[in-house]
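The chain below stands alone and is given in C-alpha cells; this is the form predicted alone.
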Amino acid sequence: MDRNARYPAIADLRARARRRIPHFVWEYLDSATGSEATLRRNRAALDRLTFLPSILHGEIVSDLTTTLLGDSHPLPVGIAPLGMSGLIWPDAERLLATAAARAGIPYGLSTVATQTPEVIGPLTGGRGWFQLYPPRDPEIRADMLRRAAGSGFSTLILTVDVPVASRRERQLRSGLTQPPRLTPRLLAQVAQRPAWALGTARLGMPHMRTLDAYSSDTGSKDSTAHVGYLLRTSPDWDYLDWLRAHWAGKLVVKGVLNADDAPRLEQAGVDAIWVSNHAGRQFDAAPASIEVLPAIRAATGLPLIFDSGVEGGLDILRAIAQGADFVMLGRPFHYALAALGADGPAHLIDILSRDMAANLGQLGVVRPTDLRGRATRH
C-alpha cells in the first residue's frame, strides 16, 4: 500500500482515525471547550500568515535539523503529551515513545497517561519529557520527580494553563466518564470499532497508572474531572521556585500566552517557554497561540516551543517564522496512530518532513529559521 497516495495529509489520517475509534473516544481526542471558538481561532490565525514565494533561486536542499535544550533533532518537531493517550489507541504511549526514539525526536508523557514513567522512560532513547500536572502534596510531588528522573526523563514540563477542570461539552454529551466505564451506550459504540475493541480487550480498560501509587479509585466523574484533579493544585510562582530547586534536569513551562510573564519565567530559571492555548481545550476566549508568539519572542531569549492548531509542515514553518524554535504536536500523532496503528507515527513524520521541504523550496531557503521575519499577516 502506498501510504503517501492514500494518506498524503494529516486530514486523511484524521478522517481514517474517526472511522476506527469509538465515538466517545473521538470526542475526547478532537473536542475543545465551549463553542470551540479558540480552536477555530488557532486555524484562522495560522491561515492569515503568508509568505512571498521566491523565484530563480536555484536548487534548494533543505536542512531540517534543529538543536533544542542541548539535544540535536532531525526536524523541529516532537510528540506533545496527551492525557489518557492509551484510551485513544491501545498501548499508545508505548507505541509513540518507541516511534519518537526511532525518529530521534522528543516524546512527552503526561502525569495522567495510561502508562507509568517507569515503563515509558526506557523507551524514549533519552529524549523523554515528563509533563507534570502539579500535585498539591509535597511528598507526592517529590516522589513524582524522583520517578521521572529515575526512569530517564531529561526534561520536566510544568503545565500552568489548567488551574481548574475545563468543561468540554462534546465529551459530556458523548457519555465519557473518568475513569472510563463501558456503559451499554458506550459498548454499542465499541462494537462498531473492532480493531480498537480487540486491542483494548487485550490490554484492559485504560486508566491513569502513574496515579495508582497515590490514590484509590474515586468512582465515576464527568469526562474532565478525574482523579488527577483530586491530587493536584493550581501552581503559583513559589511552586515554580520549588520545582526549579528540586529538579536537576531541564524545566519547561507550558501554557504561556502573555509576553509579560516571559521575563519573570526567565528569572525563575526555566530553560524554555512553551507557547500554547492548550489547543482550545481549556479556555474559549484565549487568543490564537500564533498571534501572541512574536511578542513573547521579543520579550525573551529563552527557547520557545509552540503548539495549538498545527495541521501540517507549513504550519510548523509559520510558527518558526514567528519566533518558535520547536513545535510539538499532540492530536496529529494520535490521529496517525488511530489511523494506521504502529506505522502511523513514522508516516506522519514523513508527511511533515516532505511538506516542510517542499515549502522551503518554494521560498528559496534551506533552513526553517531562515524564514524569521518573512511571514506577513493578512
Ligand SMILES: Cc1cc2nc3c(=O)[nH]c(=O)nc-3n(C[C@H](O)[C@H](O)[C@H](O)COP(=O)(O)O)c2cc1C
Given for the second form:
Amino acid sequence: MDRNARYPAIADLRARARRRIPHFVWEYLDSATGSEATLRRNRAALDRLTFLPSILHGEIVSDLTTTLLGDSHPLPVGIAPLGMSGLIWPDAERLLATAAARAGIPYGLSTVATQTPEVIGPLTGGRGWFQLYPPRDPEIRADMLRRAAGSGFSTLILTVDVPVASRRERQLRSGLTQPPRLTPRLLAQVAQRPAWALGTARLGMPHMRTLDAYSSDTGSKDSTAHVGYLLRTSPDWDYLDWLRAHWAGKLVVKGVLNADDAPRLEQAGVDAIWVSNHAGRQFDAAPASIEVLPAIRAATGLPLIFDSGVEGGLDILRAIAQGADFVMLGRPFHYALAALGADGPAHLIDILSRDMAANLGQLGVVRPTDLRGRATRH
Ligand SMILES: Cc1cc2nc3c(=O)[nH]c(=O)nc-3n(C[C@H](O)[C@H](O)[C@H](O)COP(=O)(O)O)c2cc1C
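One more: the block was the form predicted alone; return the form predicted together with this ligand.
Entire complex below, previous chain first.
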C-alpha cells in the first residue's frame, strides 16, 4: 500500500482514526470546551497567515534540523502529552515513545497517562519529557520528580492552563467516566470498533497508572473528578520556585498566552515557555495560540515551544515564522496511531517533513527560522 497516496494529509489519518475509535473515546480526543470557539479560532488564525512566495531563487535543499534545550532534533517537532493516551489507542504511550525515539524527537508523557514513567522513560532514547499536573502533597510531588528523573526523563513540563477542570460538554454527553465504565451504550460502540476492542481486551481497561502509587480508584461518575484532579493543586509562583529548586533538569512551563508572564517566568529560572491554549480544551474565550506568539517572542529570549491546532508542515512554518522554536502536536499523532497502528507516527513525521520541505522551496529558504518576520496577517 502506498501510504502517501492513501493518507497524504492529517485529514486522511483523522478520518480513518474516527472509523477505528469508539465514539465515546473519539469525543474525548476530539472535543474542546464550550462551543469550541477557541478550537476554531486556532484554525482561522493559522489560515490568516500568508507568505509572499519567492521566485528565481535556484534550487533549495531544506534543512529542518533544530536544537532545543541542548538536544539536536532532525525536525522541529515533538509529541505533546495526552492524558489517557492508552484509552485513545491501545498501548499508545509505548508506541509513541518508541516511534519518537526512532525519529529522534521528544515525547511528552502526561501525569495522567495510562503508563508509568518507569515503563516509558527507558523507551524515549533520552528525549522524554515528563508533564506534571502539580500534586498538592509535597511528598507525592517529590516522589513524582524522583520517579521521572530516575526513569530518564530529561525535561519537566509544568502545565499551568488547567487551574481547574474545564467543562467539555461533548465529553460529558458521550457518557465517558473516569475510570471508564463500559455501560451497555458504550459497549455497543466498542463492538463496532474491533481493532480497538481487541487491543484493549488484550491490555486491560486503561487507567492512570502513575497515580496507582498514591490513591485508589475514586469511582466518580463525573469525567472531570478523576483521581488526577483530586491529587492536584492549582499551582502558584511559589510552587514554580519550589519545582525549580527541586528539579535539576530542564523545566518548561506549558500553557502560556500572556506576554506579561514571560519576564517573570524567565526570572523564575524556567528553560523554555510553551505557548498553548490546550487546543481549545480549557477556556473558550482564549486567543488563538498563534495570535499571541509574536508578543511573547518580543518579551523573552527564552526558547518558545508552540502547540494548538497544527494540521501540517505549513502550520509549523507559520509558528516558527511568528517566533516559535519548536512545535508540538497532540491529536495528530493519535490520529496517526489509530489510523495506521505502530507505523502511523513515522508516516505523520514523513508527511510533516515533506510538507515543510515543499513549502520552504516555495519560499526560497533553507531553514524554517529564515522565515522569521516574513508572515503577513490577513
Ligand atoms: C485528549 C487530550 C488530552 C490531553 N491531556 C493533556 C495532559 O494530560 N497534559 C497536558 O499538559 N496537556 C494535555 N493535552 C493538551 C496537549 O498536550 C496539547 O497542548 C494539545 O493537544 C495540542 O494541540 P493539538 O492536539 O491540536 O496538536 C491534551 C490534549 C488532548 C487532545
